[in-house]
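Take a look at this single chain, the form predicted alone, given in structure tokens.
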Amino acid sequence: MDKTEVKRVHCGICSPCCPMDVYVRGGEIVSIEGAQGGLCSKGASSKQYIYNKERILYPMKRCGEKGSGQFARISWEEAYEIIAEKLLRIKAEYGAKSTVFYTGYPKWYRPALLRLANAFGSPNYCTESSTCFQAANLAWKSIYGNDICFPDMMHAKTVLFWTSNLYHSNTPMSQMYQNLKAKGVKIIVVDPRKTATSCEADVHLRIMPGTDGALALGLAHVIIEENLYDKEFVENYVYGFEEYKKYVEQFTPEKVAEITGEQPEKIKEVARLYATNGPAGIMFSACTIVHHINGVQNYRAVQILLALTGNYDVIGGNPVMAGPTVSCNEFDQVKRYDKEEAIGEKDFPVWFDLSCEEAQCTRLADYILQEDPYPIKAMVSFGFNRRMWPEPDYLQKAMKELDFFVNVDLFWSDSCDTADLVLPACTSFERDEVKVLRGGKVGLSQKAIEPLGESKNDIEIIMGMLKKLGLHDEVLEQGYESYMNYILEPSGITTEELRLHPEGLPGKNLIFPEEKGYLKRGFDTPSGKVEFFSQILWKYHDTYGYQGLPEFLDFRETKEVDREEFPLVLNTGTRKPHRFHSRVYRIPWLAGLEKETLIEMHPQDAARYDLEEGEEAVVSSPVGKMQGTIALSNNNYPGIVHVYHGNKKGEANDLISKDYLDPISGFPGYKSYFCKVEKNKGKECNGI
């Protein structure tokens, strides 16, 4: 009988990358357990993820019309030859910038793909952060000039969770949340919904989606009016305070209550608690606040509260580093080739002023179809998912117009149908991968089994493309093991050592937190101070209409949509414990937990439109329709319709206009568009 081995693997299905003990016998995974406790529903169904019938196992070449889904198996060598021939021809005819290098999820191989794009000479390296994290990053950098500082919750007296539901979005942190409660830390939650996190909070501010900026300005109004702000910090380190102070005067608790739907007294209570019961930290979400057409300014209004109250870069507040950090360049900080104009640069200039790591590709379909600012003829993508974009059918149409499109992925999706080549990637269970862990440790997620079929490690695929294209990158050319050791080199640890220690090792070169590090390093902003009034945004006031102050604009005042016809607010993508974007709909255990696309409504709204629990209905917006099943929930904010995204049975993003964007970041207003819900009269209606 074959011996059972145990491998330490970090799950790659969703963001936390939880450690697992994977039991392997005869080259197959027989069971999986959490290495530090239990597993979430997604991790528990990992075997169905790995051995899924929709896994791509071999290189596939299109043999029918684009979009037909007709493909034939080929060898890796033939695939690399096709890639080299097509890309080099397109480069010779249109230039390197005509090729887009794109990565969706996961994120571990991104620096390697950027290296490939740089070696090719294209400025158009793009990621799913064109609609996820980067807008929050822009907002932060416009104020502080540094990377976002997360809260030091272990030393805080108050923690403000701003639209962050840990139980569903970062499950491993839920135990830490319970520990905060046990220690008597005051918990404030801002969230339109009643969630597992908000139910245990001391105060829950339940606001209308998209009004976060007004709430933050209202909190600032109380803090300044009652002299609760940190005068010393403001006087010495803030630029634009007087203009900001004058602006927030209009955001009285009474006015903010009208905008947000929350009570004036609760707004005052939270302002006083956050400002006086310090140190106090704010736990931000990656994208919920910025998935609105005024998202960047809303986020800026929230982030300014840290500096206003003296909670920036202090222990227990939001320090630059909350604990010891291993000196390990996990993400290989290579810079994007920027000697030529990238897509999105004319439309969203602040993106490139503040975050030059990648191009902005929200309007990718327009750039392809309109050949503006120049022709886009090819795309090399890893994990491309058209359903991430608003109006995904419009993008699918654009992808058919490309001269060449290669997609690397785990599973066959309808996004693969428009490709010329589809290449098989392996899962995190089928490769070694360097991980930076908490507490100044590094680890190696071990390969549990050999890659299924002919699937490959994403970085090895990138290295194969680099070689066949005749390009050079001194790091990638050395091979994958060498690449991992290159990443680890600053830590003083090697992969050989990590293989002997599955639990990870403390870095030999640790960087310890230094409170108020700005006293030495200053702020990387035009003024050298924290900018309540952003000079970078104001630079584009005359040409783009950007405001230097965190101006609040109410999305409900839009003139582009007939609100009488579409009276409800559509909110897509609210986190669920058994979902992760479009990745797990194909897993039987998880699909069985929610078999239909749910249209979640407050009972008051359902009664108003004569809809009942479990009834089939149609959601319509100015650009599309989809069908689903009514699910009533008192946890919802009245007037809001929640639909999860990424489901072919009913795609929420079919309902979001491709032009409904934040003018600063280019992010779609996924969480505050407009819709109506009606009884389904029995006709198929997904799409337009």
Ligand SMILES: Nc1nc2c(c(=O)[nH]1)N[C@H]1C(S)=C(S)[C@@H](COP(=O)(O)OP(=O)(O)OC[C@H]3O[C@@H](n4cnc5c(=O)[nH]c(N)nc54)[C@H](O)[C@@H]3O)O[C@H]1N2
The other form holds:
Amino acid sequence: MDKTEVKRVHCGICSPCCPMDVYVRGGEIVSIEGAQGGLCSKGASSKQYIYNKERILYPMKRCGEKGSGQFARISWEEAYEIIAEKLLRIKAEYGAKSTVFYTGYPKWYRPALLRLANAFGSPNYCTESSTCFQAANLAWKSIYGNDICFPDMMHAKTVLFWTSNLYHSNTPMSQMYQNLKAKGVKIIVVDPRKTATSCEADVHLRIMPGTDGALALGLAHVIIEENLYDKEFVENYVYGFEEYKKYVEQFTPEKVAEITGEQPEKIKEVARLYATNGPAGIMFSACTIVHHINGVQNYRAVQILLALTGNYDVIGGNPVMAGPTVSCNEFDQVKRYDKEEAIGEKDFPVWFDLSCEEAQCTRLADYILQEDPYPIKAMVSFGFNRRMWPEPDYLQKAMKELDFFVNVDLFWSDSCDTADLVLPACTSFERDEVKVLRGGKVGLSQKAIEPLGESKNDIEIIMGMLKKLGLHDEVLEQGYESYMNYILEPSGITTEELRLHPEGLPGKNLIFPEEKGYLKRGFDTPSGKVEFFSQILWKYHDTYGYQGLPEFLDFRETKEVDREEFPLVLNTGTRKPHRFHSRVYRIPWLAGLEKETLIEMHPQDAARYDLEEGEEAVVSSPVGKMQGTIALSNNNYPGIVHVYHGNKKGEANDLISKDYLDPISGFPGYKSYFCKVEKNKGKECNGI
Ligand SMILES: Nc1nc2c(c(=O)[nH]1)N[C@H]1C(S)=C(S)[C@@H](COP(=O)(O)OP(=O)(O)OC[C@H]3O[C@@H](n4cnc5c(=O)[nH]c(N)nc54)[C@H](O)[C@@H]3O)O[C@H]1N2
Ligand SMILES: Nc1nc2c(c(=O)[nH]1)N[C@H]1C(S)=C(S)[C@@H](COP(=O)(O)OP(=O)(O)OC[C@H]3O[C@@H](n4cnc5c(=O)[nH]c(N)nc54)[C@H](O)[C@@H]3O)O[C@H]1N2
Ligand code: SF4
Ligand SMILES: [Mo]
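Having seen the form predicted alone, please provide the structure of the form predicted in complex with the named molecule.
Every component of the complex follows; first up is the chain already shown.
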């Protein structure tokens, strides 16, 4: 009988990268346990993720029509040869920028892919962050100049969870939430729905999605009117306070109550609590406030509250990041090649001014189909899934137009069908990988089993492409082991040491920023101050209509959509513990937890449209339809319909218009579009 070995692996399904003890016998994983507490349902299902029948095991080359799904197995050598031949020909004919380098949610190989794009000479490195986090970061940078600061909850007296239902979207952090409660920290939650997080809060502000900006301006109104703001900070470090003060005058609690649907008294209570019971931190979501057509300005309004109340860069408030906290290889600080115009640059100039280290690709399908700003002919993608984007069929149509498209993925999705080549990546269980852990520790995720089939780790695939293309990158050329050591360099630890301590070691020479660092370094904004009135946005006032102040625009006033026909607000993608975008529908245990595509509504709305719990129905929007099963709960906000995305049986993104975008960030209005719901009489719905 083979000996059982235990390996320390970090889960690769989502960003907490939870450590796991993986029991391996005879080259197979026999069981998986959480190494620091329990695992969420997805992590606990890891064996079904790894040994899934939809795993891609060999390099595959298309042999039928594009989209036909007919592929034949080839060797890695042949795959690299095809890539080199096609990409070099396209580069010679249309220039390097005609090739787009793209990655979906996985973060761990991103700097290596950016290195490949740079070596190739394309400015078009882009990621799924064209719909996630970057808009929040952009809003933040337009005010404070540096990267977004998360709350220091350990030392806070009040924490404002502006969305973020940790129990569902960041399970490991929910323990920390319990600790806050136990310590008596005051908790405020802003969320349209009742959630596990909001139910335990001291105050829950239930607002109409997309009205966060109005709420934040209303809080500011009370804070200024009642003289609860930090005058010293405002006088010395804020640019545009007078204009801002004048603007918020109109956001009385009564007016804000009308816009948001919350009570004026509760708005006042929260303003007083947040401003006076400090230090107070705000926990932001990477996406919820910015998945709206006024997302950046709404987010700016929220983020300004920190400076207004003296909670910026202080212990217990939102201090400038105390060392690395993200568990990806963020020590490789490679910068994007930006000597040429990237896609998205004409449409969303502030994205680029604020040095977002990637191109903005939400309108990729338009850029391909309209050859605007220039022909896009090839795409090298790692984890491309069209279902994450508005109108995914339109995107699929554009992908068919490419001269060459290679997709590297773990699983065969219907986005692979339009590729010319599909290459097999391996999971985190099948590779060694260095990890930057919380609190400045570094660790090693150990390879537990050999890669299944002929799958390889993404960085080795990138290295293989680089070599065959005859390109130069001094870091990648050294091979994977050296690359891991390169990433580790700032920590002063080597892979050799980590192999002896896979659970992690503290970085030796990491420098942590000090509180109130702005006293020494100032603010990296045009005025050198915290900009309540953004000069960068105002620069584009005449050409793009951007406002310098965090102006609130109500999406419900849109003229583009007939509200009589589509009276309900469509909110998509609220995280569920057993879903992860498009990925885990294929896991039997998780699929069993929610067998139908749910159309979640408030019972009042269902009654109005004569719909019943468990009934089959069709949701329609101005651009599409989808079918599902009605699920009623008082936890939903009246007037809102919620559907999850990434599901080929009933795709929420079929309903979202590709043109319904925030004009500053380019983020789709995933969380406030319009729809109606009807009985599914004929079961005639599209694509099902
Ligand atoms: N299980 C699981 N976890 C995930 C993911 C996943 O797919 N599955 N995805 C990961 C990713 S990519 C991201 S970006 C994060 C997102 O993380 P979060 O944004 O924290 O996601 P949610 O838990 O959905 O929390 C959002 C809450 O916002 C509320 N909400 C919806 N619209 C609005 C609005 O307009 N305003 C306000 N104030 N609240 C609103 C919803 O009711 C919900 O309770 O989650 C990450 N974690
Ligand atoms: N309607 C609606 N749409 C949304 C959202 C919403 O709330 N509502 N949320 C948006 C947000 S915040 C995000 S972050 C995006 C997420 O969008 P995506 O990143 O596209 O989503 P995923 O399904 O997580 O992953 C994409 C692909 O990566 C593959 N993959 C996973 N691990 C690896 C790996 O290690 N290597 C390789 N090569 N491939 C891998 C998966 O199999 C999958 O096919 O969706 C956005 N879309
Ligand atoms: S929260 Fe769950 S899926 Fe995410 S890393 Fe942890 S165990 Fe994996
Ligand atoms: Mo995201």
